[in-house]
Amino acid sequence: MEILVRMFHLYNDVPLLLFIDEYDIQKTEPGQRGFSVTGNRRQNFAEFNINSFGYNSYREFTPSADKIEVALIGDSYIEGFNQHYYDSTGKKIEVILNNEVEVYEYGRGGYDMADQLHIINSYKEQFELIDYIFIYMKFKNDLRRTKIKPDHDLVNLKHTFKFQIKRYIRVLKYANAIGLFDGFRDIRSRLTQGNHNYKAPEVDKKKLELKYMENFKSLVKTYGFDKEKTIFLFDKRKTNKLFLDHCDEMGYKYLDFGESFEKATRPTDLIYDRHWNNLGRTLVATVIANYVKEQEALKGK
């Protein structure tokens, strides 16, 4: 089984190694490659690189004065493990641009608001000589708390022996991923649990609301925000009304993709998740191009 599963690459090689650098971001540790790879019959099989700056990214960080560039932040819809790292949503944007642009792709996944502006303030020499920053946000998701908090415990375990041995087994990798050990899962946990009939309380929706709006301009007060180059991206038809009006009273620029998704005559996610496909990642970045094109037509008048 186990020849098998390393020869038709049925495992997962999604990389595993992590470190968290001097300004206490979270990445992934440079130089891994491989292919992530989801179902049992291989449903999704795509290629990552990690460069040298701790993201799956075709190409290095280089920003300078005299290039136009392009910043992506987000979580994993940014991090891109389902697409082929040379046919990201990044290197889609240049291509469309006719390579006149370089688009750096800071991408994670769990990556939140906190983590984002987080990151263009500690690395502030590096994102002012980016042109444009697109920060990808999900109201419901980003907003939840109000400072970083990097996760040394789940860092330190993946660098352990066992951890090692357990991720060089493939087969092993494999059949945790087709959910062979789910049913075991199940019955221990339903043999930890003291109260199977517990139910979480009900959430007050608007009170919640709030409270990320809260959380929001906190972190604006924290971190500062450059208005002039920082662009949210989101869908609009699932962005809270609230923040929508937030930011036209507070002169934020937005970038909204759901008008292109809506439009779209096919599925624009991957049918066992909700990430982009092909196609959708092929609409964020036209719609992405299309601006950065227009913005940069007006600095020619």
Given for the second form:
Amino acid sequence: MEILVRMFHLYNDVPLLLFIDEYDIQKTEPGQRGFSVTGNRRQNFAEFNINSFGYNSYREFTPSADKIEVALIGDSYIEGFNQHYYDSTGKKIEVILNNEVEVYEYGRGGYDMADQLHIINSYKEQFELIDYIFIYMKFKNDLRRTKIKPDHDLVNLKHTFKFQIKRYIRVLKYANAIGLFDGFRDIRSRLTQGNHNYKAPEVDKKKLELKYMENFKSLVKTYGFDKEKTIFLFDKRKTNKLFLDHCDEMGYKYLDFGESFEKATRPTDLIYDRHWNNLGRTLVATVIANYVKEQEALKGK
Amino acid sequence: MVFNSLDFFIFLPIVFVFYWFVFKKSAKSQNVLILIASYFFYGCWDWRFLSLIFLSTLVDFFVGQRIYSNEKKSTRKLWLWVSVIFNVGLLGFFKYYNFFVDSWIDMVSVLGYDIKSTWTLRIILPVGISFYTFQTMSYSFDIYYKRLQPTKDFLSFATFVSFFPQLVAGPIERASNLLSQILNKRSFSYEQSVSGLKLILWGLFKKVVIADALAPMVDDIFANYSTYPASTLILGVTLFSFQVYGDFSGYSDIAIGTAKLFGIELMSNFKFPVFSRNVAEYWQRWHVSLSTWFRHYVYIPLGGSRVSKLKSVRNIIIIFLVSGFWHGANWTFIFWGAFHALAFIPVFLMGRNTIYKNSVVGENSIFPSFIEIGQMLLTFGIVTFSRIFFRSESITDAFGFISNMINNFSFETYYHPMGYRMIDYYLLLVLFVLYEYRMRKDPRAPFKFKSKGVRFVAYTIIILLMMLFYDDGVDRSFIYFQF
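Alternate state requested, the form predicted in complex with its partner chain (shown: the form predicted alone):
In what comes next, the whole complex appears, and the chain from above leads the way.
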């Protein structure tokens, strides 16, 4: 079984070895290559490549004053394990802009606004050379905290026996991914949790939204924010009105890709997970490229 | 607890170990364990309905004794009726009560009277009730027809009724086969156990890879039949044919294989019905334990084929209608039964209903002849068409499905609702049919390869295929549990 699973590469090479850098930023250890696999029968199969900075990209990040650079910062959508690393949103932007810009993708699954602003703040020198910074955000997920907290436990998992088994016995990894062990988990939870009717307490939605807004203000205060070249990238349909109003009021720039998604006649998300498919990434890239083109044209004038 | 659950795969080895290592001393101790395990197995679903099994056991145990001890035919018949009324009464109440009430209200409303129904009850259908009531009744019938002597061993009888491998979906055993084995001490046989494990693996393959993998497509096509062209509807019902076969024969294989692990041989329930050359042969190969039940206890007592042609035709219609109704309290099943009666009668009138009784397709050759291929395709087509009634939610849906097939007679490529490659499934079905054809002479012998190496590769491929087609989002219960 192990041979067959390896032969047909049914297992997923993700998750990878992680590390926490000198600024407490959680990244992926450089130089790792492999394939991200989704579904029992490799319904989604994409190669990834971790560059020397610790992110999935075909590029090394070498900003300079004499080039136009774009930074995309975000979670798994920007990390893009579900697509070939040479066909990422960043690469698509470069192609649309005739390779006249370089796009750096700082994406890692689970990154939120605290991580994103902390990265910009920590690598100040690098980001000062970058011309456009796009922060991909989801209001519901990204504003839950006001400062970063590196997850040492997660990073140290690589030293555990369980991690090694998962990493090297591919048939177990595959079986786990397709849900074969869910039954064991179910039995364990049945044995450990007596009360099956437990319901999470209801949260006041309005209160939560206000808290997220406060968190955002606090994050900006802590890490700073360059309103000139930093632009939020989001789906306006899924973004809270309070936040939109705040952006308008305080002069935060944003780009909405939701409109082009709405107009699309074909699905923009993958079937097997919720990430953008090729069309979705093309639409997002087009929105960003158009913005950059527009800004560069204005600068030219 | 269902066969394709982790719970079962924890339960089974525990019972197996206790059976052969702790309770192996006598038939009595083996039966004590099997009985406890069976009641636990059933109780995991709903312990309240254990009382029904126990009552059914008690009634038929007692009735059996009464029938046997009376020489007078009318008294014997009276006791037989006690068993029939009790068991059919259970079925009638739990399975058919609401159907009769609703049908009555519908009929009255056709006549212009409007009745507001307050009579229907919220009744849960006890799992397997149609199977174990028929099994216990067969015991009383066999004693009545003097084919069997009643047992005085209540423990063994209770074990016979509740034997967990076949309790909830058959095969519907006869006491002459199962009870006689239960009354005697079983000895461990390595060959029998290995053969059982092979059947369990093959049954799981049929359930997980064939039935469960096809389920999302079948569900999609039947739920949205009005939006699909004829080509997709034909595909949907064809896939359902394979789904229901994989599901039910898979269950039967697991049941037979599990019983083998405990030293017990159950009757075969499926003998490759896909390779039937006419509808009569199909019924000798599909759900054999039920069709023989109806033949022995309904068709033959009605006169069978030893009466006039007209009466025989009447008897055929009766058993098919009853058989349809056995499947569920819905007009769709009655239509399904009637359709099969109509398909069977011409075969019967031509005297071709038993010509394939003792042979298989391609009996003396590797490949079937062109005539046999034509016969199989025709039979498969007829049987598959009948499944429109079997699968549809209501009779209106069934006719809507058929009318859409006729009115929208066009071709369109069908895409899997989850976006999976359809070619995987087509290829899988072709390989499945070819492999079943290879083993067509012996339904109990999957993985019959001489070389150990080939067997090992076959097991590995089967397990890999199960992983490739396993879908944790699919409802994994067996279709026949609802009956």
